[in-house]
Each structure stands twice: as structure tokens, then as C-alpha cells.
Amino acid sequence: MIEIDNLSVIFHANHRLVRAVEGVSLSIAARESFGLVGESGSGKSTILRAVCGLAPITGGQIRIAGEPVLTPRGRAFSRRVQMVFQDPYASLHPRHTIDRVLSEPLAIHGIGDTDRKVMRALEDVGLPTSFRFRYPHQLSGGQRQRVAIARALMLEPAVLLLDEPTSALDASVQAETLNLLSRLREERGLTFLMVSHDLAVIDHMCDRILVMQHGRAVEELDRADLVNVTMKTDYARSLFNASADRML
């Protein structure tokens, strides 16, 4: 479903050249959940931003379902790929009701039956339909993130890009949100590309993992590697140990 070949993202910031991603390749099957993990600045979020057109692609190619991703991204891309951001409050317009937030993608794409789809979207993410005419500031952080997830699913995409979707939430709310995402993936046959600095979160959600450092791919792992602690690189092992220590 997702193929990234030799991707590079290089840009200028503060009068210096930033090599955010260098020569990263990966392939994700349909309905698979794939994780990108690494410390801040490792390039993992930049890959997601490059996929959805928010970061410049300097080299390499991205394909979705075998088709090269074009610049700028068109409506067909939006119907197939959606992103859920880290901060649910920043990603929702503070002066738009939840109804407007969820209705807007349908209006842009000329999709009707808005009322039924909005009500169903709220139910699908476990929110009361009475929340429809509330504003983001009237919801908790976890509820706002559920709205962000519902908005991403309004166009019934095949792929969700998840950029640290629970890091701004309390621990108990994190677990609820991760379980919600797992359920939606199973019910809708979604493909996930998920970013986190926390191997424990990624292990809960993902079938395979790519460890990144300084913009480069370090090591690819599967669940068995994590369970058996069979990382080949010191960096991947240090990330695992740090996550294990936080869980104690």
C-alpha cells in the first residue's frame, strides 16, 4: 500500500542546510501497521510530512497503492490518505463546532448525506452525538483527539498517517486512544504508518518497526525481535531499554 524508495528531505533552516531524511526506504502492505521510532530530530515525523506533502521531497519516490504520489497532492490523494496530528487542540479550528469540523471534508469533496455521516462518525469514535455542536475547548484532550480521528476517517481513506497521536494525552487516555485506533483499523481494513519516540506504544500498535537516527534508517524490527530483545544495533537496544525503564 505504501512504498518509499530512497527518500531524502533536505531544506534550509536558520541559515544552515538540514538533512532531515537521507536515503530511507520502506514498504508497507495493505492493512499492515508500520511504526517509525526514534528520538526527536531523527526524521520520523518528516517522513510522514513528506508523504502528505507538508515537507519537500529532495530525492526518491513515494507510491500509494502502486501509484506515484504527485506534487501538489490532489483530491484523490486526500480520499486515500489522511493524517492525525500530535496535538488535537492545535489541529482543530477553535471557532468551528465539531459538526463543522466533520462536515467540511464532505463539503469539499461534494459528498452528501452529511447529517448521517457526522452522527455515525461520532458514534464510531465513542463520542455522544450531543457533542456535535460543541467547540473544541469544551472537550477534553482525549475527546478532541477522537474528533481528529473521526475527521480523518470522514472520506473513508485506506491509509492513516499517525504522528505521535497519543503523546499529548494522559496515560489512561493514551491507552483508550490506542485501543480505539486498533479497533478502527480492524473494522475498516486500514493501513497505518505511525510515528512515536516510545517503543512501548509502537510495540502495542505495529506489526513492524523502523528505527531511525539522524535522518537515516538504523534497523527494521518485527514483534518477535521486540519480545525476544534481539536488536542488532546498540541504538535500537538503547531505545528498547529506555522504554522498558519507563514502564517499571
Contents of the next structure:
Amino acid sequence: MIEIDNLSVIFHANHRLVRAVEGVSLSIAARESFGLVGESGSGKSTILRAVCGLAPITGGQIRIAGEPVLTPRGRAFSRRVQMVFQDPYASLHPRHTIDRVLSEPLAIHGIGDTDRKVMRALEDVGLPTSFRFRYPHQLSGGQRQRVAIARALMLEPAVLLLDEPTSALDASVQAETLNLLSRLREERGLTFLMVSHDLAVIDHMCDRILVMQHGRAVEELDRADLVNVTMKTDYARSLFNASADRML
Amino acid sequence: MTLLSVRNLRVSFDTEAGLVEAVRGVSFDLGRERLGIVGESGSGKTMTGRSVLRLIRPPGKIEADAMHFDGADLMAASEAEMRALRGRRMAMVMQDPKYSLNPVMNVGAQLTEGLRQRDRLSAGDARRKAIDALEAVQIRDPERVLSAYPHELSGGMGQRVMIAMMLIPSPDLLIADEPTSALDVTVQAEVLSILDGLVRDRGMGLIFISHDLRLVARFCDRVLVMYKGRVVEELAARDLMQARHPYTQGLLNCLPRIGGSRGPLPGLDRNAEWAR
Ligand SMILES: Nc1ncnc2c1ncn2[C@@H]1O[C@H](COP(=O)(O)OP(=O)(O)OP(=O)(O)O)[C@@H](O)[C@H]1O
Ligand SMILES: Nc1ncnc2c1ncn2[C@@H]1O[C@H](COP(=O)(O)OP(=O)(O)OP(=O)(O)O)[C@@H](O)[C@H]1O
Ligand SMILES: [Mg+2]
Ligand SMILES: [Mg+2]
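Alongside the form predicted on its own that was just displayed, please also present the structure of the form predicted together with its partner chain.
Below is the entire complex, every chain and molecule, led by the chain shown above.
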């Protein structure tokens, strides 16, 4: 469903080149759930953004369902692929009510039945429907993240790119959100590409995992590698050890 | 020694949809220690932290029977007195670091502003201090990051820039709101050890707001557990994993584990009694 071949992303900032992603390849089958983990600043969000056309593809190719992505991505793309951003505040328009945030994608794509769909989406992510008429700054961090997830689901996409979808959420809302995502994947046959620094979350949600460091892919693991601690590289092992330590 | 003392803190918002009581009678004391605040989303953790700095925007209203920081009466202090305390003596790492950084100013200018104006350092000295601060939080390429704008940083880099910025003036009280939620575990460990060092060696008081119960259990000395604007349980951090309150136990049970079942995670059965 998602194929990334030898992707490189270089940013030009202040007369410098920032090599955010260097030669990363991965391939995700339909209905599969794939995890990206690794060092902060290693290029995980940039890969997701490149898929959506929000970061330049300097080298390599990205294909969705066998077709190379078009630039600009277009409407058909956004009905098929939706992203939940890492930074829930920045991704919600500060002067739009939650109602508007959620109904806008429907309006753009000429989809009706807005009221019912908005209420349903709020219920799906465990927010009271009275939150419809609030603004993002009137919500807590975790409540905003749930709005961002609800928005991504409005168009019923086949592919979800999830950038730290639960790192702003407490344990109970994280559990509800992960359960919701798993249920939707099951019911609608969704494909996930998911970033998280929480290996327990990744292990719970993903079939395969790519470990990244400094713009490069370090090692691909499957779930058994994580459970049996059979990673080959020191970096992947160090990540695991630092988190295993948290299993009090 | 008590650095901060808060009695019966209440925060409310008068909105079109009615009164929202975000914090409902929170009391605690903080010494030169690491105090964790945990609790579900919307339970009032951030509003509690912001109230201490009196950073609640209208229509939000702060009330308290008493709120004292190192001899200063925070409820009676003028806005000018609060400004003098903020940054220098008490600082807060915000939950939305990228949103809290100035989007049109590069990181270097934001990190050195205080050093230049308040501490009257030369441009070169301020820059060196800023680079040291970024290296301490494990930023790989501090020179590049100094000239970067917030939107050019990754989530975790923004968080670390914010931490570096708050630590440069060596505050006596640091309120850190989810300061490591976007960091991978190895970088997170480094950042925590910096905070730990400041509490141990310099006697800083730290309020560590987090939803990561395992992290708080390991890192903090004491923990307040919040639910719907109230503290429902206060306990030693090392006892957190054996918490008594059904709400705290429920939060612990929802966590996934490496190698655990992939079936639905247990939810939390909320009980209206807890909010009393
Ligand atoms: N618009 C941009 N301009 C310049 N550099 C950028 C830009 N966006 C990202 N970068 C740089 O690219 C690198 C990778 O960033 P990215 O956000 O992909 O990291 P990440 O793996 O998601 O990290 P984190 O876990 O901290 O979110 C970083 O060094 C970052 O500073
Ligand atoms: N400006 C506002 N107007 C109305 N209600 C608000 C406003 N700001 C916050 N709230 C409400 O106050 C409550 C407490 O918010 P707070 O940000 O303190 O939660 P939190 O415990 O930090 O949650 P999270 O873990 O999700 O960050 C929430 O229910 C939130 O919706
Ligand atoms: Mg990221
Ligand atoms: Mg908060």
C-alpha cells in the first residue's frame, strides 16, 4: 500500500543543507501497521510529511497503492491518506471552532450529513459533543490531540499516517485511542504508518518496526525481535534497554 | 524547607457554554524536590502549573486561600513583581513547546535574549552559553539549531530548546509540563538526569507534570494524582505502582506492555464519587 524507495529529504535553511532523511526504504502492505521509532530529530516526522507532500522529495520515490504520488497531492490523495500531526496545537486553526475543524474536510469534498458525522467523530474519540463549539485553546493538550485524530478520520481514509498520536494523552485516553485505532483498522481495513517513541505502544500496535537514527534507517525489526530482544544493532538495543528499564 | 506552598487553589473559566471549573481546591507544598503531577487529560494539571506563575488568560480566574513562593505572596504580587519572578526565579516548560516559542525569531536570538539584557553578557559569551545549553540537552548540531526557526525543528528538538531556554537563568522553581513527551527514551534519560542534577546539587524545586506513570514513579520523589480538578491521592513516587486509589490503579492498568496481549487495552471505569 505504501512503498518508499531510497527516499532522501534535504532542507535548505540559512545557506545550510539539512539532510533530514538519507536513503530510507520501506514497504507496507495493505492492512499492515508499520512503526517508525528512533532518535529525536532522526527524520521520522519528515518521512510522514514527505508522503503527504509537506516535505520535499529530494531523491527516491514514494508510491501509494502502486502509483507514484503526484505533486501537488490532490483531492483523491487526501481521501485516501490522512495524517495526524505530532503537534496538535499547531495543526488546529486557532480561530476555528472544533465544529468547523471537523466539518471543513466534509465541505471541501462535498460530503453531506455533516452534523451527524461530526457528533459521531467526537463520540468515537471520547469527547463530549458539547465541545463542538469550543476553540482549540479552550481544550487541554490531550483533548486537542483527540480532535486532531477525529479530523483525520472524517474522510474515512484507507491509510493513516500517525505521528506520535498518543504521546500527549494520559494512560486511559491513550488506551481508548489505541483501541479505537485498532478497531477501525480491523473494521475498515486501514493501513497505518505510525511514529512513537514509546516502544510498548509500538509493540502493541505494529507488525514491523523501522529504527532510525540521524536521518538513516538503522534496523528493521518485527514484533518477535522486540519481544525476544533479538535486535542486531547496538542502537536498537540501547533504545530497548532504556525503555525496558521503565517496566517497573 | 518549603519553597512553594499552595492552599485551596481554584481556576475557573466563564465560557458561553457555562462555567468550567478546571481546578477545584488543590493544596500542596513543594520543597527542593521532584514533585510529580499525574492524572488524566483535562484533569487540571497544566492549569495548576500555570496558576503558580499566574499565567491564566482571561476569562480564566485564579483564586486561592494562599499561594507563597519563597516568601513572596503570589496572590498579592503586582503584575510587575510577577514578571520579575518569572524566568529568573520560576520558569515553566510549556506543554506545546513549538507554540510557545516565538515563530519569527530564530532559536539563538530567543536563547540569548535574557542573557544579553538581564545578565549583560557579550554576544559571544551569550552564544557560547546557548551552545552549551543545547549540547547539554543532546542537540546534535547546536550551531545549526541556533540559526533555525521553530518550524525547522523536530518535535523533540523544540521540547529540548524550550528546556534549555528555561534552565539558562537557573530558576529556583521549574514547572515542567510534559517536558519529555516527544523524546526518545535515550535522550529522555539525559534530560531527566540534568533536571535531577539541578534538584540535587542546586536545590531547585521541580514540578514534573506528566501522564507517564512509570516515568514519574521512577523519577520523582512525591506524586499528586489529579482527577477532575482535584487531588485524589498523594503518595511517595516509589509507591505509585502500588497505588491504592482505584483511579490511579485504573490508569496503571491501561498501559500497554512490550510482549503484552494485543487485544483491547483495559479502559478506566470512572466513578462519580472520585470527583467529590
Ligand atoms: N522545514 C525544515 N527546515 C529545515 N530543517 C528541518 C525542517 N523540518 C525538519 N528539519 C530538520 O530535519 C531533521 C529531522 O526532523 P524530524 O522532524 O523529521 O525528526 P523526528 O525524527 O520526527 O524527531 P522527533 O522525534 O523529535 O519529532 C531535524 O534535524 C530537523 O531540524
Ligand atoms: N480557556 C479555557 N476555557 C474553558 N475551559 C478551559 C480553558 N482552558 C482549559 N480549559 C479546561 O480546563 C480543564 C483542565 O485543563 P488542563 O489544561 O489543566 O488539563 P491537563 O490536566 O493539563 O490535561 P492534558 O493532560 O490533556 O494536558 C480541561 O477540561 C479544559 O478543557
Ligand atoms: Mg517528529
Ligand atoms: Mg496539560
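So that the term is clear: the rigid core is the largest set of C-alpha atoms that superpose within 1.5 Å between two forms. Positions refer to the first chain, counted from 1. Just so you know, these numbers come straight off a predicted model, no measurement behind them.
### Task
State the hinge position among Pro157, His214, Val218, Thr129 for the rotation of one rigid part relative to another between these two forms.
For the motion between these two forms, the hinge residue: Pro157.
### Task
May I ask you to give the angle in ° that the smaller rigid part rotates through, relative to the larger, between these two forms?
Between the forms, the smaller part turns 13 degrees against the larger.
### Query
After superposing on the rigid core, how many Å does the CA of Pro136 move between these two forms?
Pro136 is displaced by 4.5 Å at its C-alpha.
### Message
Rigid core superposed: how many angstrom does the CA of Ala148 shift between these two forms?
### Response
A shift of 2.6 Å.
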